[in-house]
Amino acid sequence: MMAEAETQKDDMLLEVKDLTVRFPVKRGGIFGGKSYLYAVDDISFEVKRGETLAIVGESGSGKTTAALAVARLVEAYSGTVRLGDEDFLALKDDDLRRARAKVQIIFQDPYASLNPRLRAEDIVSEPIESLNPLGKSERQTVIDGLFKDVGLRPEQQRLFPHQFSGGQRQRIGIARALATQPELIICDEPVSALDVAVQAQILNLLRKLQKERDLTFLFISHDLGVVQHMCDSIAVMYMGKIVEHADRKSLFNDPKHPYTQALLSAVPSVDAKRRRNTKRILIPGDPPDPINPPQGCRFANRCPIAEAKCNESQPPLREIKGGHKVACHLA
């Protein structure tokens, strides 16, 4: 039993516990004090090596902020982030610099995330030079291999970003993320700015690279149709909280939280039978004030099944069956 527990621990690459991110907000008036917007409020999740966890939710749910806090691009207020056997949030100076090579990001906008003044080969070589220095010949070999792996031709290394299409620019972004041989890649809405046909190509490329390189993905998206084909497990966020967390099959076949049910009812399907059997669930009203959130469930004012107790206390994220967790008093 102990050996099995040790194996499970070794399989776990990323462990996030009680992560909170808050931003100061100044109140109006001369004597206005300081309030805080809790963009991410006490969330926990894990990602196994070689697997993909998606964090989904509508705009403003906190999913991107959570991912940036994991990568230490946004400062966490509290909580722990363990990457392998290291406390990633506690690292400093050279230790942090060394560890940063293990975590890379593929950004949402391939038009804005590449330096327009650099050639493609220089964009890809930048992280190698800063995080994992190599000799010139060795560095060029790595760059040649990365361009080949992401489907770009050798002669395209000398081109500037404006000479590429959107999909090609995102391939450059993927090559840059792979340059330091990371263990964890954060994909921040990597296909939302691309045409639908190109989205499929990039998603297939990510899956191919994951299989070949044993990569672990933290996949941020608002599109459940995309994550259904990319991810092993899914965490659904609403107003800075994880409201449901389950493996892909359980979440899509048997969603427990009313918010997840509403999100899934909006996912288009080519299956005519599924379209007939799926009733569209509309979410009325607006989210509560993020600076002054309610003491109870943050979805209660929009929930079709809310009861009095939902407004009185915050539901904990609890396991209801086989790893399927939900934060709902009535689930």
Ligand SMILES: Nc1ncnc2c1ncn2[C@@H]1O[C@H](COP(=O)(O)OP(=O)(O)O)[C@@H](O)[C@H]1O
The other form holds:
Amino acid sequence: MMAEAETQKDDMLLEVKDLTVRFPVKRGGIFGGKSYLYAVDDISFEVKRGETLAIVGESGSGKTTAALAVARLVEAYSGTVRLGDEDFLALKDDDLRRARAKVQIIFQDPYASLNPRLRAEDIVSEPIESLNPLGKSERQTVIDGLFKDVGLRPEQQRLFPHQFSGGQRQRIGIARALATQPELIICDEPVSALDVAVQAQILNLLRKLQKERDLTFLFISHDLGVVQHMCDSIAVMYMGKIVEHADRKSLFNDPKHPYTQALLSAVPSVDAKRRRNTKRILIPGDPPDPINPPQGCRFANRCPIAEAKCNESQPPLREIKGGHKVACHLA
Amino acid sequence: MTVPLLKVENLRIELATRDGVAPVIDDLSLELGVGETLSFVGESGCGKSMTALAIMGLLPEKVGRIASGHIWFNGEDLTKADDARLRQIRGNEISMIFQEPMTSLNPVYTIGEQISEVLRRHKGLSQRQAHAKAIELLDAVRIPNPQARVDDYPHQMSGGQRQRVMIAIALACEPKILIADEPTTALDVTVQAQIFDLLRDLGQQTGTATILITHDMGAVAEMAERMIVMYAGRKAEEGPVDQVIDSPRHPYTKGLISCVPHLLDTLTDERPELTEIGGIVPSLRDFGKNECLFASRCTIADEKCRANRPPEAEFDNQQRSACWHAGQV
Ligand SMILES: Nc1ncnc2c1ncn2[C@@H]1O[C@H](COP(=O)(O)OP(=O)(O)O)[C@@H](O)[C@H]1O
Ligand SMILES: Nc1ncnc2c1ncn2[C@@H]1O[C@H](COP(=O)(O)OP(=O)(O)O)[C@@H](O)[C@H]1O
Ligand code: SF4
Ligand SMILES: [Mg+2]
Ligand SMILES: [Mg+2]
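Now show me the form predicted together with this ligand, since the one above was the form predicted alone.
Zooming out: every chain and molecule, the one shown earlier first.
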């Protein structure tokens, strides 16, 4: 028993605990003091080494902010991020520089995230060079290898970002992310800007690289079909909170949170059987003002099964069966 | 069969580009019946929006022109209609909604004023009547508390609400055809479900025919009766939605369906690699070539495909496919 618990612990690459990120917002009026928008509000999740955790949720639910906080690209207000053996948010100076190399990000818009004035080879090698400068031939070997791995031709190394298609630019972004030999790659909507045919190429590439290099992915997407294909486990966010967290099959086949149920039911499907068997749950209205969240469950005003107690207190995220966690009073 | 509401015949639209004139729409024919929902799918750059703009008489000025073919609407050839007539038809008989409602709404007028304006211009209603009708329309597109929201400015509404306002404006004059060009691409999936629900209900109530442009096969399956798959300015395949999705007759359609990871009824551990369609859509300057424009990406292409544009093969079940090997797909 002991031994099993320990190996499980070792298997975790990323453990996020009680993470909160808040942004100051200006309020109008004479009493317009400082208030805060809690974009990520006390969330916890973990990802096993070599696996993919997907984060889904509607726009503004805090997915990107959570990911950026994990990578220390926005400041966490509280909470911890354990990466392997290290308390990542507490690291400083050299330790931090070394650890940073282990976490890389791939963004949605490959065009906006690539420096237009740099050649593809320089974009890809920049992260390693800034870590420790390489000799000329060593550098070339690394670049050749990365270009080959992401499916770009050697003669494309000298081109500039605008000379590539959207899918090729995303390949450059992936090569750059791989350059420092990271353990964790955060993919923030990596295929949302791409056409479906190119999307398939990139998704296949990501899965291939994951297997070859034992990569761990934090995979953010609003496309549940894509998420289903990519993830091992999944966290559903709503207004800065994780409302459900489970492994892939439990979540898709047996969603417990009313929001997750509505979300899944809303996805149009080519599968006639799924269309027949899915009762669409429409959730009316909009999420409440994030600067002024309700004291009870944040989903209560749109929830089809809400009761009085839902407006009174926030439901905690609790395990209801083998690793399946839900934050709902009625689940 | 009765005369279709809309009949596009051998339409060719040319764009003037830096590299010369290119047929952005090349010999396109289609029909749309009263109250029917037809969907256009295909990757970006395949000419879906251009087809819609041509029907609306809104081709990019100086750049785009109808080179040949006809657009019959209720027996009238819109390719011969003058600007005044086209303006009359737009909004009154054929309306369109776009992907980004914010760019089509005027930020300095309330939504009530913008809906009323359409009603006064096209329907000749008085200010009072138009205002009352605007509230009715907001209610019809399920904006809660329409009496109060009618005085809101666009920025005071969410993306989903703005798209409903656009639908309200588009439907204000009870058009015969509503063209929706990627109306939910910028919206969350729960909001998309509300918009689709709304479009379906309104279509049933008013008998408006809908052309839904999308890149999402799921949306096609959910919303449309018939579909047209566009590739590089040409119709690759056409047919009843269920049949096309179940057994596509064009390699491109087949690729479009199988390259996407779909949500299935029951999820299993199995996760096969996604089918890839290698390469990308050819550039506009190659659109006119006498060959199958899909050949460079097609796994069953042969010499014939590269030497001649394939004609449309027609099957018993009303499926048509512009592929030399349609029978083998
Ligand atoms: N730099 C910032 N300053 C202020 N508010 C922000 C900032 N970044 C994000 N937010 C707000 O935080 C919330 C979550 O945003 P985000 O993490 O981008 O959500 P998602 O990625 O799920 O769409 C939103 O309400 C957003 O407006
Ligand atoms: N105003 C314009 N001027 C020049 N080319 C255009 C214009 N609008 C669209 N195009 C070109 O026409 C082709 C078809 O575009 P479009 O109809 O918008 O495709 P889709 O809607 O299928 O994505 C594309 O190659 C596009 O770049
Ligand atoms: S005509 Fe030839 S190249 Fe074109 S889709 Fe058919 S088989 Fe493929
Ligand atoms: Mg985001
Ligand atoms: Mg378009």
